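In the form predicted alone, a lone chain appears below as C-alpha cells.
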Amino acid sequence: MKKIFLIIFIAIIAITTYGQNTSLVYVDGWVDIRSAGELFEAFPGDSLRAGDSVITGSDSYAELEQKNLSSIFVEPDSIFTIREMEGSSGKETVLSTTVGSVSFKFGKLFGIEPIIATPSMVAGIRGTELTVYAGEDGSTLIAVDSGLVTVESQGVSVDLVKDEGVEVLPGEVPGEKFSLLGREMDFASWNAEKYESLIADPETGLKHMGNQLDGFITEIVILDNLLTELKMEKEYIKKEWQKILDEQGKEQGKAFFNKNVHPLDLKTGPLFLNIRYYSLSSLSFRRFILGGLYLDMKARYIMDVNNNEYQKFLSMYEDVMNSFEESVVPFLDANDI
C-alpha cells in the first residue's frame, strides 16, 4: 500500500483546553510528530499543540489521550494533526486526520457535542465511538460502534447510530447508509478498492478533487472579503476615534473606542484564524490528495509522456493547481509549505 497520499479532516471538539491537553500514551514502532515545520521522534508523554501532527508509519501505530480521558487511536499510514478555528461557540479546536485511520472514543463532553470534518464532511456527534477511514481518492468512511453521528455533505445530511456507516466522496453528498452488522470492515482493503477505481478513471476523480478545493477556495475568499470590509470600517472608525481624542479628550476616546474600535478588534482575530485553518486546510489536500495521484499517474506514464489521456490529466492538473496557488499560497508562509 502507498504510503500517506490521503486526507481527511476530522473533529472538532468545541472547547480549547482538548487541543492543549492531548498526549501520547502508547507509541509502537516509529513515530513522528511535526511541529513548527520540523520532525521529532516521538516519545510517550509528548504534548501536542495546535499545528502539530503525529506521524505513523507502515509498521507503528500512536495512542493519544486527552484531559476529558477521550481517547485517539492513530492506525499505521497515517498522519493526525490539531488544529483551530473559530465556530459559533469561539475559537475551537480541530482534530484532523490527514491520512489513513484513526479512532476515537469520546469521554464525558461536559454538553459540548463535538464535530468531525473532512474534506468532503461535517459530523456532529453525541456520545460517540467511532472509526474514520480517509481514503487516497480523497473519500471519508464513517463507521459508528455507539452514539449518534450527523454527516452532512454538500447541504444533505444522514444519521448515523450504531453499527452503521456511511461514504461520502470529495465533493459529492453521501452515499447511502449501510449496516455494519455483518460486515468487516478492513481500511487496507477499501483503500486500496478506492483507489483502484481512482486510477481507472483519474479525470474523474481530479474533477472530484477540484471541486472538493474549490469549496476550500471560496470559504477563503468570503472570509477574506469580510476581513477587507472589516479593516475598511476599521480604519474609518478609528479616524472618528482620533478625532473624538483631539476635540473631546481621552475619557470620552476611551468611551468611543470601548464602544466602536474595541468590537471591530475582537471581530478580526476570528476572521484571520478561520482563513488560516481553510488555507491549511487547501495545502494538506493538495499536499496529500491530488499530489499523491500526480506522482502515481507520473510513474504510470513515465515511459510514454506523450499519450493522451495523460496529456488531458496533465492539462486538468495544471488548472487545479493554478487556482491553488493564485487563492491559496497568499495565504501561506514558508513554514507551511
The other form holds:
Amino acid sequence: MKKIFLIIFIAIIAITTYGQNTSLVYVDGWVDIRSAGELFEAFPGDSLRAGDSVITGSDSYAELEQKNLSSIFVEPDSIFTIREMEGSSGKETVLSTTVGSVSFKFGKLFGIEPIIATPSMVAGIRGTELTVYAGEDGSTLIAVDSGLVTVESQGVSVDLVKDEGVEVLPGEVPGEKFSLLGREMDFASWNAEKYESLIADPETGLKHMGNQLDGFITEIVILDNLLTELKMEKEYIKKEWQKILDEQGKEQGKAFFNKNVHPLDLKTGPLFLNIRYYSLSSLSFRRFILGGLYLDMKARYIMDVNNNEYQKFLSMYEDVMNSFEESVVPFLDANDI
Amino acid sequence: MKKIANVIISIVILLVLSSCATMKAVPKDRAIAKFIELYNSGDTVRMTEMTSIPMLIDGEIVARNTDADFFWNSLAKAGFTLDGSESFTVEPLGANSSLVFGDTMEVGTFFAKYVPETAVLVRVKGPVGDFILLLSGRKGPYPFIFGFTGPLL
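Next up, the form predicted in complex with its partner chain, please; the one we just looked at was the form predicted alone.
Shown next: the complete complex, the earlier chain at its head.
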C-alpha cells in the first residue's frame, strides 16, 4: 500500500514539475536564452521554465536534460521553446521547435511524455527517440529512431514507428509517411530545398503560411468565445450567489459558491493558458517564419520596389499581418515582444 | 617626468574608453558618416557586430543575429548602397518616431523597450528613395543600428 502511495506521489511530482526541470547541460559556442522578454547568454547549469526559449546561432549547439529522463539536442540555427497548455489530462508540456533541428531522446516517465510541436504540427509520443526539422518555410519533417509518434496537423493524424518519417507543409495535412532506411537525413539540404521552393513562388508560400496562422487564430477565437460565455455565466451566477447570501445567509451562500461559482473559476484558468499557448505560437510563427520571408523579399526587391510581383506580395503580407494584429495581438503583452 | 606619466595614463584611459561599447550615446555626424561608410564598404560581418539585437526592419522585429547577418548580406548582394556624401539629416527621437516604422503594438513596444532615448533617426538617400537608420551608442568609431526602414513614400 505504502509503495502505491509512493509511486503515485512520485508520478504527481513528475507531472507537475516536468516543464520546470529542464536544464542546460552542454553549450558549444554562443547560445541565448530568451526568458520573460529578455535575452541572456546561456551557460551549462541554467534552468529553463515554461515560456523560455533556447536560441542557437550558425555555429553553436546546446544540450538540455529534463530530470535526467530526457535529453534534448538543439542543433545550430534553431529556436527551441518550452511551452505549456491544458490538455485532456491536465497541464501538459509542449516542446516546440520554431525553426531548425532538434533531436529528442525520452526516458519513460509513467506514460507521461510531453507534446512535440512545430509551427505546422503537433505530435504525441511514446518512449521515443526522434528528430524534428522545422524549416524556414514553416514546413516540418519528423524522423523517428524508436518508439511511436502520432503527428497531427489540420485535424489529420499519421502514426510513425521506428525508421519512419513524414513531412508536413504549413497549413496542410501531413504528407505520405516514408521509410528512413538507406536515407541520409540532412537538415541543411532539406531546409535549403524547401526555402528555394518558397522563394520560387512566394505568393503560394505566403498563402500556406496564412492558412497556418489562420489555424492558430481559429483556436484563439474558439477559446476566447468560450471564455466570454464563461464570464457571462459567472456574472449571472454571482448575482444568484449574492441573492442567496442576502436571503439565506452565509452557510447557504458558501454551499452555493462551492457548487456553482468555484467550478467556473476552475474552468477559466485552462482557457487562459491555451489562449496564451496559441497566441505565443502565432507570435513565433509571425516573427521567425513570416518575418524571415518578409526580410528576404525586401532585400531581393530593394532595387526594384515597384515590381508587380513584390507589390502583390506586400499586399498579401499586409492582409496576413492585419489578421495577426486583430486576432492575436490583443492576447500579447510587452513581455512577449 | 610625473607630467609625462600622467599624459600617457590619460591617453591609455582615452583609448580604452573609446574602444568600449555603449548603447547610450547620441551619435555625432562624424560617427553617422562613418557608419554609412561602413555599410557601403560591404563589410557585413562588422555590420552585424554593429547591429543591436533585437533590431527593427520596417515593422519586423529581427530577434536573431543570424537573421540580421542574412539581411545585411542580402542587401549587399542586391547592390544596395546609401548616399555617402554626408547629405543626411538627423532627427532626435520624438513621441511619434516609431510611426516611421509602423503603427502596431509590436513597433510601439519595441521603441519603448529597446530603443535608448539617445537614439536618432537618420534620413539618408538610397538608390530608390530615402531611408531611415535608427542609430544610438558607440563602439569604436561607429554607432549601433537599432532600426532600418524605407524607401519612404
